Structures are given as structure tokens and as C-alpha cells.
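Quick heads-up: it's one chain on its own, the form predicted on its own, in C-alpha cells.
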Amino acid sequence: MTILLLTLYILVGAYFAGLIGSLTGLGGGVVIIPLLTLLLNVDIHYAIGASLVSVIATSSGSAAAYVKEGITNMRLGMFLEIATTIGAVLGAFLSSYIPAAYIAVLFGLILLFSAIMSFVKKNTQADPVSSKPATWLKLGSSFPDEGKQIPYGVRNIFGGFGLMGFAGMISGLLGIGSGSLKVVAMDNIMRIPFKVSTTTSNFMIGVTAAASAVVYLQRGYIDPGLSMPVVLGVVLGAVTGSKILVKANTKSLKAIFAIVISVIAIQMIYKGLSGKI
């Protein structure tokens, strides 16, 4: 296979990865890493490096729009980024010492978890009461909804902070945004409305990926020839997905997402356990 043909394959694959990632809200990393490792036989560490760069690019664009709309809780996001950044750097360091087969199995398990979480009922209620630590840190805020500002509080910040550290470590280890874990921390543990938790998670994903990407760059796992078509394809796919999402049926998207992700997850787990990755 020539370099030009390989680049074209990666570009097209990354486009569909970005499209699926945008429609499901999990980013293109959940598809681009299996694409590179399972179909193109790229070393999983280089695939993770390319994925991290694409996560930074896509998160930066979408996060800016949510911040402008006033939905993202930047104060909360910056507080939780302390945990995710520490976890991301730790995960990036661990990636060099954990065999690729184990990383593949863990990746598959996280994908299955993400598929299951897509069907779990989300917290849409806004409770304006915050816990004492959250009140002291002024983490509560409000978000626009149907022309009104809805106030909400923040609970159990220490439990959320701990899970964020774990989410950051998974992000650094696997090269994905770990959006599902971040949303679980904010939605179920900290009792933040789902609309705020998803946008704040998106705001944090880019910072988390940037922290771990530095480690991958230092170790030579970020290849410009691989990262360039991945980033370009994922960004174009994400833009297309954002336009489709406005008119798409959410329930149908969840079903399609669960099937696609489950198939990919099983393939990753099988390849990891059989030592073929």
C-alpha cells in the first residue's frame, strides 16, 4: 500500500469516526483507534497519540460554542481539571509499561460501558442547593433553558473529583476523551443537570487530552503523517455530525451507537485476549 493510499484510507475513516463521535457525543477517538489498530494494523500507542491530537482539535471548536451560550460551568470545569490533568499524565506514563493487549481489552470494556450508559436515564432536574464545600468554592451556577436562567447547585465534590481523576487516567491511557465517565461523575455523583454536565465535560476533554499528549509527544508516539489526516477527517466529520444532529432522531442514534460500539468493543477485547494486537 502506498503512503498516498494509506493517507486517503485514514482520512475517510477518520471522517466517519468524527461523524459517529459527534452524533453520540463521545468524540472520534472511540472509532479512530479501533480503525487504525484493527483494520490498518497501526501500533496502538501511535493510534492513541493521533487520537489525542484529534480530541484536542474537536473539543476546542465545540467547547467555544457552549461557553458562548453560557451553558458550560467554567469554574467547575477548571476545578475538576486539576484531577483529570493529574490522572491524564499518570495514564500516559503507564501506557508505556502496560502491554498493548491489555490496553486493547481495557479499551473494549470502556466502550461497552459507554454503550450501556447511553441508555441510562440522565439527571435533568436542577437542584439549586449546593453542599457546603461547593458553596465555599462558588461552584453552583445557572444555565439558559427555554429563555430562562435555571439555577443549580453542586453536591459531593470530593466524590466527583476522585472519579474525574480516574477518568483522566483512562483518557491518558486510551487516548479518548472519557466523556462518559466525566458525565457520570457530574450527573450521578455531583447531581448537575445533564445539559451542563455534557457541555462542561466537552470543555474539559481538550485540556485532559493536551496534558497526556505532551507525554506521548516526548516518547515519539505522535506521528505527524498519521495525525494530520486523522485530525482533518475527524474535524470534518464532527462538523457534518453537528448539522445532522439537529434533525436526527435521538432514540435511533442511541440504538445505532450501541450496536456499532458494542461490535467494536468485542473486536478489541477479542484481539487483545488472543494477542493479535
The other form holds:
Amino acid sequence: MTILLLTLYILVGAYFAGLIGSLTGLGGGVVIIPLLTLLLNVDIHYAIGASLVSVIATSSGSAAAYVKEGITNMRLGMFLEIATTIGAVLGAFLSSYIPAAYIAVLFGLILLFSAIMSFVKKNTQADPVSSKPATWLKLGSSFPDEGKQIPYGVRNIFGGFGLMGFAGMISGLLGIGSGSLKVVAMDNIMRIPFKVSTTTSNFMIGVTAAASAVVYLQRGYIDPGLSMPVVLGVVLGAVTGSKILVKANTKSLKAIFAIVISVIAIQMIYKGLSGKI
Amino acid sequence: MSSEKKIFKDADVKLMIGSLLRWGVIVSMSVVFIGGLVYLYRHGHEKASYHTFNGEPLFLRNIKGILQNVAAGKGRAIIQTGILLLIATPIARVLLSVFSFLLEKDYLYVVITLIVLGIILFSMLSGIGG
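Now show me the form predicted in complex with the partner chain, since the one above was the form predicted on its own.
Expanding to the full complex; the earlier chain stays at the top.
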């Protein structure tokens, strides 16, 4: 296959990955890595490097809009970024010592988890009471909802911080945003309303991915020829997704994608276990 | 009165951060696109080989090497420059946050933000990537 043809294939595939990622809220990375490795036979290390780059682009692009709306909790984001960036550097460091087959299996497991999590009911409750350490860190805030400011508090910051470190490590290891893990840490552990947790998680993903991307770049895992169609395609797809999201019936879309993603996940696990990756 | 002033500043910084992120993505994507055109024009007809992992040549792994090859008109180096700009975008956002917390005289968060910046600098300079 010539470079031109492969670039076109990847561009189209990445476009749909970005579109699906944006519509489901799962991010483009979860689709682009299986696409590159399973369909186009690209080595998983290159795939992870390219995906990581696209994750920075989509996260920064959508964070720009959310920050202006005032939903993102910047203090909370900044505080938790300590955990995610440490995890990300560690994950990037470990990635070259872990065989590709194990990475594929881990990827499949995280993918399955994300698919399941997309069905779990989100925390819409806002409790204005914060725990003591959270009050000291000024983490409680409020967010605009139907013209009103809803105040909310933050709980269990140590548990949240720990799981964020793990999410950062997974992100650095697999080249994905691991948004689903981040939302679990904020929704279920720290009791933050999901509107705030999704936007704040997205806000953190860019920095987290950048922390591991600098390691990947120096290791030579980021191939320009491959990253170019991936990042351009994913960004265009994500932009399209954000435009049609308002009109689409997200509930049934989510169900379909969750099934598709589960099938991909099982395939990644199978390929990993049978050593075909 | 003072709280009103603070809210105004806060919204200002949010606007700046929002613009920084958006323009960072637009500019870096444009550079990647231009580099992509140059790369495909020069190498598009060659055979693709991504099946086995060999790692990138050294000149595409560090800022100095990348920029030298941009000057030589290499498409891959131009794409890599775009990727560097993209990676720099959220890092610049963190830097901007340091100043925004300084403006608010929120020294606790100045320290927290500096820690995040320190971790990224460590990741860049410690050589764990090399």
C-alpha cells in the first residue's frame, strides 16, 4: 500500500472515530487505536502515539468552549492534574517495558469498562456541603443550569485523587483520555454533579496527555506521517459531532456504540491473548 | 465592590484561556495540514511500513532536530512542528493559570499549578523519554 492511500484510509477512519467519540462522549482514542491496529496492521506503539496527539487536540478544542461557559471547575481541575500528570508520566515510562500483547488486553478491558459505564446513571445531585480538606482547597463551586447558579460541594478528595492518578497512568499507557475513569472518580467518589465532572475531566485530559506525549515524542513513538491523518481526521470528526449532537437521539446512539465498542474490546483482548498483535 | 472586580478578572482570564486553547488547536492543525501536503507530495507514492515498530529517526525526536529539518523543507518535520505546538497548547494553559491565580492572590493555587508545571518539565527534561 502506498503512503498516499494509507493516509486517505486513516483520514476517513479517524474522521468517523472522532465523530463517534464526540457523540458518545468516549473520545476518539478508543476507536482510533483498534482501527489502526486491527484493520490497518499498524504497530500498537505508533497507534498509541498518534492517538495521544489526537486526544490533546479534541480535549483542548472542546475545553475552550466549556471554560467560557463557566461550567469547568478550574481549581478542582488544577488540583487533580497533579495526580493525572504524575500518573501519565509513569504510564508513558512503563509503556515501553510492557509487551504489545499485554497493552492490547489492558486496552480491551478499559474499553469494556467504558462501554458499561456509559449506561450507569450519572450523578445529577448537587450537595452544597464540602468535606474539610475540600473546603480548605476551595474546591466547592457553582455551575450555571437553566439560568440559575447551582452550588455544589466536593467530598472524599483523597479517594478521588488516587483514582485520578490511576486514570492518568492508563492514559499515558494506552494513549487515550480515560475520561470514563475520570468521571467515576469525580461523580461516584467525590460526589460532583456530572455536568461539572465531564467538562472538568475534559479540561484535564489535554494536560495529562501532553505530559505523556513529551515522553512518547522523545522515545520516537510519535510518527508524523501517521499522526497527521489521525489528528486531522479526529478533529474534523469531533467538530462534526459537536454540531449534530444537539439534534441526535443520544440515548439510542449510545446503546449502539456501546455494543460496537464491546465487540472491538473483545477482539482486542482476543488478539492480545492469542499473541496476534 | 472588590468582589465585583474579582469576578470581572476571573471571567477575563477564562476568556483568555478559552481563546488560547482554541487558537492553539487551529494554528497547530494548520501547520500539520501544510506539513502533510508537503510530505504527501514528496513521499505519497512510496510504500507504507508501519507494521513493525522501529521508532522515529533521531531528528524527529527533539525540538532542535525538528526545527533544523523544517528549514530544509521536510514535510515530516513541519508536521512534527505542528504536533509540538499542539502539545505546547495545554502546557501554555497551565502557565496562564499560574498568572491568573497570582492575580487573584490565591497563593495556594499558584503553588498547586507550579507543581503541575514542574511535573511536565520533569517529564520533558529528565531524560526518561530518551
